[in-house]
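Just the one chain here, laid out as structure tokens, in the form predicted alone.
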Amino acid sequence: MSKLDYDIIVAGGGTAGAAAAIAAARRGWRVLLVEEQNCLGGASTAGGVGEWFASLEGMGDIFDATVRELERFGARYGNQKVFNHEYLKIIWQLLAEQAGVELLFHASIFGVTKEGNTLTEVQIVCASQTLVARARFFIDATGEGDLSFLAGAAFMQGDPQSGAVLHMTLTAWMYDTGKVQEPYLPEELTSISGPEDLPGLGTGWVVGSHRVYLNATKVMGHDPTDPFSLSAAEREARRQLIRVVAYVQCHKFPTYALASSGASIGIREGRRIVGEHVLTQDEILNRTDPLIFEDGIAVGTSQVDFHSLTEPGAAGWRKRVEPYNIPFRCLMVKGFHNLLTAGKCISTDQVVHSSCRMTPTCCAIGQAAGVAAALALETQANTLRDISIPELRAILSAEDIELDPRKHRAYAPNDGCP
């Protein structure tokens, strides 16, 4: 079989993978991107999450050319950061064919090959065939750390103590028909009673013209690195959508219908892939002092957004948090000289996880990630240990990351921030 050469492999296509590999195609690097959907953008394309939940400024030149198209196509709402997700598909992929980003959609990596700490090619199936593609080095954007699970690594999970993940959410969106809809549901399902029986966040509310977002499903107690139990996850998310379907038509969105929802879950915890450093709560609430690291490559702004993990509705707890660094030393996974992570899972204990995981955090960490291995390729470095953190930061500040943690605004819409 022959074998696929390329600089730089990134695994997932999502918001992070996708800024990744940008990033680094754009320096003049061979990458490919090896993504199981069939669009860039992840959650917030395939899964139908059209909204941010985190500050908007400072997080890349590629991030801001995201929003800066979606308002091109007039796909952004007013001031709101809800966005039509549909552009958001066409934008990403253009982004990176600009890029020159190798594609590869419905592909999935199963694989790995490594030569003690160095990991030196992946294998792929695709449209059922095996693909084998080498690197000098790899960025696990998966979400889950599928790449960095696959090659041996440590990582954490859900509860300390329980195990229990944050709960995954299917989304959806609807249309004004015009006329008052006939709400129907299946006998087998049962009719949410009120709003103390809703099973997430609320009944969803109208962007633009004439459409409603749901973010309003929540499954709990199933684990999305567990194939069966995520099929459950699927299979009750959509339960649960048409409930809360049926019941907005009658109490609140009479003339509105099912429009869409994700093609897939919305999984916020998978695995977490333990780094040179845990970025932990104690780090970024116990202190006065604005946290900033020396290996800062990205800021945190969004508020702690723990959902609870054992009831249904809006249970959790939501806490302010003054913007934070996150460190390289989070990106870099623990025994491996040439992976890095990027996006969700990254090395954080399960609180920081419900803030840094956001979108344009998410981005931000991204391009990073990028940028980073591509220096490591430009500077013939061993390993990712060996490049030049000023180097490093000098090249994002220039590509609009800022770096300084006071010079951004908390975002915590429950505590009355914008």
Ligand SMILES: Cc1cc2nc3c(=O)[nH]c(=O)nc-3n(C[C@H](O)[C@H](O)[C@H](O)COP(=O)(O)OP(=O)(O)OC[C@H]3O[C@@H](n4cnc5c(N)ncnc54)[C@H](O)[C@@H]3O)c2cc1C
The other form holds:
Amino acid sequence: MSKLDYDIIVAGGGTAGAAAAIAAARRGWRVLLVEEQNCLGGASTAGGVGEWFASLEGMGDIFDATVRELERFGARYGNQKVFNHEYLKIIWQLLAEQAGVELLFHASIFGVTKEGNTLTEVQIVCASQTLVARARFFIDATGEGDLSFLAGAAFMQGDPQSGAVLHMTLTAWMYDTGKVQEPYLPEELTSISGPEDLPGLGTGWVVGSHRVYLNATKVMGHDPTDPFSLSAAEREARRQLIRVVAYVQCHKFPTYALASSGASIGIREGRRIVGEHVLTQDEILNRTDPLIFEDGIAVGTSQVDFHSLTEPGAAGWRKRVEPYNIPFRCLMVKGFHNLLTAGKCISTDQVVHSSCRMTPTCCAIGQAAGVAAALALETQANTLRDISIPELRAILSAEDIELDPRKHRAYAPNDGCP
Ligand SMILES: Cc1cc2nc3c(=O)[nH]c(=O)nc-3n(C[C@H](O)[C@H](O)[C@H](O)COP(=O)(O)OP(=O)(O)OC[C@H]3O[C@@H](n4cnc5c(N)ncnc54)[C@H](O)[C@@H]3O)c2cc1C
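Mind pulling up the form predicted together with this ligand next to the form predicted alone we just looked at?
Time for the whole complex; same chain goes first.
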């Protein structure tokens, strides 16, 4: 079997992976981006999450380009933080094509080969074929840290005691049919008796004109990294969704019908891969001053958005945090020379994760990972440890990632809400 040969392979084409691949490819490197779905953007496109929940400024020129293009399409609703995620698919695609990224869709990385602490190649299944691709540097942006897991990296998952992860949600969109709908539930599905019986975060809200966004299912007690548990979560979410739709047709949006649901259930939290530093709640909570690291490569601005791991509905805790640096060490997979993580699977504890997992932040982290891998190649660094952090930061600043947390604003619309 012939082997594909690249400079950098990015696993997963969600927000972080797309940004990483674009950032590296536009510096002239041959980048392969391997994505299981048929589009880029991950949770924020295929997953149907059409909302940003963090400060939008200083997240880098790649994130800025996505916002600008959404506005040109008329797909951002006013200056709100909600958008029509369908347009984001073509926006990411065009940005990746312009940068020269090689895109491989319907492709899943399922194995790795390594020599000591260095990854050498990945095995990919795509269109019933097995492909083998080599590269010098690898970026794991799979959300669940699949590549690092396959490589044998250490990981954390869920609550340190129970292992429970933040809930999964199948998002959905409804449209206004203009006439009253007759809610119907197959007999296998029980109706929702009242507001206290709602599974997740309320009953949706109208965005733009004639569209309702439902982030309203809440599937707890499942493990997104366990194949059968993940399937059970999808089934449970689909049941909840149809029950919620019938409920909102009765009580809130009588003329609305179901338009679409996420291509797959939204996974808030999977594996968090142990890096050279684990960013913890002790570091970011209860501070009055922003947290600064010399190797900061992005800034987290979102409140801690910690959904209850056991209670249905909107239960949980929300807390404002001062903007904080995300250190490059959180992306450096412990024990590996040429592997970075990007996006929601970076090295943090569960509480920090519930802040830095937001889409704008993942975009900046991804861009930083892509530049770091490119810089390693440009400076003939044998390991990611050898790259110059001041040089990396200078490039990121020039690419409009504001690295000084003092220049960011905390984003905390639900501070203190239960
Ligand atoms: C229901 C829900 C609501 C949310 N609401 C908000 C919100 O309002 N605002 C906000 O800012 N954030 C929100 N988030 C968080 C945010 O959407 C995500 O954390 C963020 O988009 C994650 O980006 P990512 O690139 O790290 O991962 P993902 O977007 O998950 O991308 C990972 C990609 O990797 C691919 N992949 C996985 N495994 C493999 C493999 N083995 N081989 C190849 N490809 C693979 C996947 O198909 C996917 O495209 C929400 C998340 C969920 C689930």
